[in-house]
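Listed next as structure tokens is one chain, alone, in the form predicted on its own.
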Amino acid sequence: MLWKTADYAGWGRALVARGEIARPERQSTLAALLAEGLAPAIGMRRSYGDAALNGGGRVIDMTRLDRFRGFDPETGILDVEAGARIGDIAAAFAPRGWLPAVMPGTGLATVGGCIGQDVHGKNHHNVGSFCQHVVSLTLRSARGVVEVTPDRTADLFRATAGGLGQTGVILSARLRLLPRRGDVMVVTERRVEGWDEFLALLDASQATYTVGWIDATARGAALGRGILEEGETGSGLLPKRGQARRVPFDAPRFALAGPVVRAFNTAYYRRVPETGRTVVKPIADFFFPLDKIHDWNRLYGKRGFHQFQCVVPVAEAPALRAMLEEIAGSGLASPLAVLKRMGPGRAGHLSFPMEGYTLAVDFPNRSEARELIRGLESETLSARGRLYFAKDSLARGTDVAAMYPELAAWRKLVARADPEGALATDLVRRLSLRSAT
């Protein structure tokens, strides 16, 4: 039996769907499933909200379609099935001198998911978004199987890149990998005492990879304090990777109480000496630090969590600071908070990046946190910023439409690729992305 009814959720666990899931192991099986009718494709469900959910309908789990189909060592172009995971690609090709050009914060994200969200990484300010390094992709739309490229089918490519899987099921892709300098990451860590210093350091960074952890509980003169990490691939003695750990149960509510989080954040901030330090890390530890903790989403308890992630233009940095002040004052933030500088690179009509600053903060799924996030989303709109579909679970469609000025063009292209709306997901319906109503 190919279809199995099950309950499933995004990584945040706050939103749940029930429906039929098929998990084909061969392209021939997938073709037979799609001959019955299109259905949304999903991967490891590392998007936090409902981007990979289709309550009451069908989805196709692509995670067994993860084969490497070919690699050209002269050009660095990898041909791979859509279910392949970014971490597996990095592990397989780093010893051969190559890395995926863009890697999100988890190695468990699939290639298809990375295309559907046009993800960004710690080097966005240098190389842009994931789909800017996609040479071509094979897509199964309502019109059949088509090869999509940024040049020959530019409109369809821009609708597919960051297009949430609404133009068709991505079967495979050809990715341009980037050469690396060595087999480890050489990472410089330094304390940052406050918001203004953090932005100045992000603006001035010349590193290939740059990311900031920010203490979202600090207030007053310490507002915006954190740790800046700047990384380069390099050669050196490979440190031993720590043993992976698992969160065996849903944490109780008090585990993320305000005093506990503040104490943890203070200790984490002070782990870096005042003078800073340079450390050598395995590649996976730098890019995918939380992957070493299996089921870390259970730390938020059985109700799950929401993440707020926005990007605002450089000129709107004061608005982002005001948001951080609200977050710190609420006492609701978790230790997971990230600040990055983004460049202008984006490949699709609905791609998230814009040149500016992006802030991401996790919150336990509580009523007061949901109310706070909705306010922050309105402030993002006022600041001419936008929200990230891969993390969103609470936004309103009216706000999102104003954040993505190319939405109307995307709608027209999606209507041609999937005229019956068979690929719509819970997120697409919640935000009315495919209709103006």
Given for the second form:
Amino acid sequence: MLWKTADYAGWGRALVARGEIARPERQSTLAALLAEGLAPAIGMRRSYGDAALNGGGRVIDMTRLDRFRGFDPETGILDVEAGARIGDIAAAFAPRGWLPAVMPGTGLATVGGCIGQDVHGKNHHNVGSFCQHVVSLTLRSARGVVEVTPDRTADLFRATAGGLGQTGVILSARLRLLPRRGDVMVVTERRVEGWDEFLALLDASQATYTVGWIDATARGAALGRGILEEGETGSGLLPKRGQARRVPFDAPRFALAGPVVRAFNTAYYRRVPETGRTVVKPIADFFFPLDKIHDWNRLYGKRGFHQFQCVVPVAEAPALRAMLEEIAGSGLASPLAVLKRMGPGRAGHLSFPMEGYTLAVDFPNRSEARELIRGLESETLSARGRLYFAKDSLARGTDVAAMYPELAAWRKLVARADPEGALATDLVRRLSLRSAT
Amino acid sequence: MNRTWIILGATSAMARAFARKVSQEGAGVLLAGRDMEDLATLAADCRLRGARMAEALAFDARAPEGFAAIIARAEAEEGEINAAVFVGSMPEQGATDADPALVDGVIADSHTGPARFLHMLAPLIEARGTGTVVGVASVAGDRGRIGNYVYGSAKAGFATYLSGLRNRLTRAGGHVVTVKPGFVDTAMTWGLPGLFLVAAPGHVADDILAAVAKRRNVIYTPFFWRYIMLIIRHIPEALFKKMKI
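One more: the block was the form predicted on its own; return the form predicted together with the partner chain.
Below is the whole assembly, all chains and molecules, this chain first.
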């Protein structure tokens, strides 16, 4: 049987779709499926909202097309099928001295997904976004199979990078890997006592990889306290990676109630000594800390959760502080909150990054939280900031159009690549990305 | 020790997972199947994951004239020669009922083809005094059920063949592992109704490798299928013939 009908969701589990799914295991099967008509390609569904959903329609699950096709040790260029996971590439190539140039916060994201969202990593301030390291990609568009590169087919590349899969099904890509110094990560962790100090430290960080965990429940003088992590690849004795654990059931509602989160965050903050510390971690532990807990999204219970992530320009840092104040005051935040400095690097018309600060916070899927997030979205817009399609499930199309000035240019290119709109997803329809509202 | 695995039916999801794991251990892999383009991609993948060598070879269970070339290629490698057989086909029982000629193909793919191949390979394992054969049978072979008894009977025949081959190769220092998977999450089971406790292909591959290392004789994977099938095998025929499971 090629197609099966099923309910499926994004990582946040708040939005669900019902539709037909095919999961080809060979390129010839995929080609035959696409000959019947284009359908959106999906991967591991690590986008939180509806980027990988097509309710009432068809999707093609690419996760079984995950093979390494070739590697050139002279240039570090890896040719790989679109369903391959970033963590698999890291695990296979780190021992040989290479890492994907950009790795998102989960190693379970596929190459196709990383391209479709033009994802960023903890080194965005140094190396830019994922698609800036894509040498070329093979795309099955309405016009057949085409080779897309940043130079020779610049327009199509800019529409595909961060293009939410709307230009075609990405079959494979050639990625430039970066050489790394050793098998482990040397990570310096230090406590940061408040907001101003956090921004100053992020601005001054010279590290290759920098990320801040923020206690989104701390208020008053402690507002914006957290832990700054700076990482470098290095050599050293490799500590043993603990066994992966699984969340076996949907957690009850009180699991992430306000007092529980506050207590957890305080303990997490104090875990790092006042004077800071330097620790050696396996590569996967630093880049993909949550992958050790399979299905951790179940901690939010059956109703799922939302992640709010925005980026605002450097000059708008006070607006971001005001948002954090609101979040801390609401008592709705979960332990997972991240603050990062971004560089200007982006590769596509709809790429998320801009030079500035990005804040990401998880909230359980409750009406108060949805209201709070809607307010934060409006504030993001007034602060000339942007929301992230990989995370969003609540935004309005008009807001998003104002945040992405290149949307009109993208629309034109997408209309050419997929004139029938066969690749539209729930996210694209919800935000009217392909047609003016 | 220099190890080589001949993998028959290498395009299947279980075989792919197995090929990758032995590649990571540095073995050489001879990937045999019908879709040469797919096998070439898999060969590249295996080399990049650490295989000493990886080659795509043409194999069709219904065309035994091609078997000798694969065995000759394996013989050219020094050291231990092993084989893992993942071939088999399972058309819907309804399709077979409408066209009884399909029975021959199912039995050739799942039993007689692989048996003839292994019979040609056995002298090589005996001559080298080492080597393991992994034969993938099925829980469907433990009892004939209305839903897929043609496939089940072919796998039962293959399991009996493997038992005899184990008896033979053990004397020469070789070994045979019979693998009986339950429901595995592959293209063959995608969208089939009524499946439960479906295992990932990587999980099955891990179980097979553990069984090879421990020289187990017959394994069920995941392990609990041993108990499910124990119960099913013990239902009296008078009762079983009226059941639809």
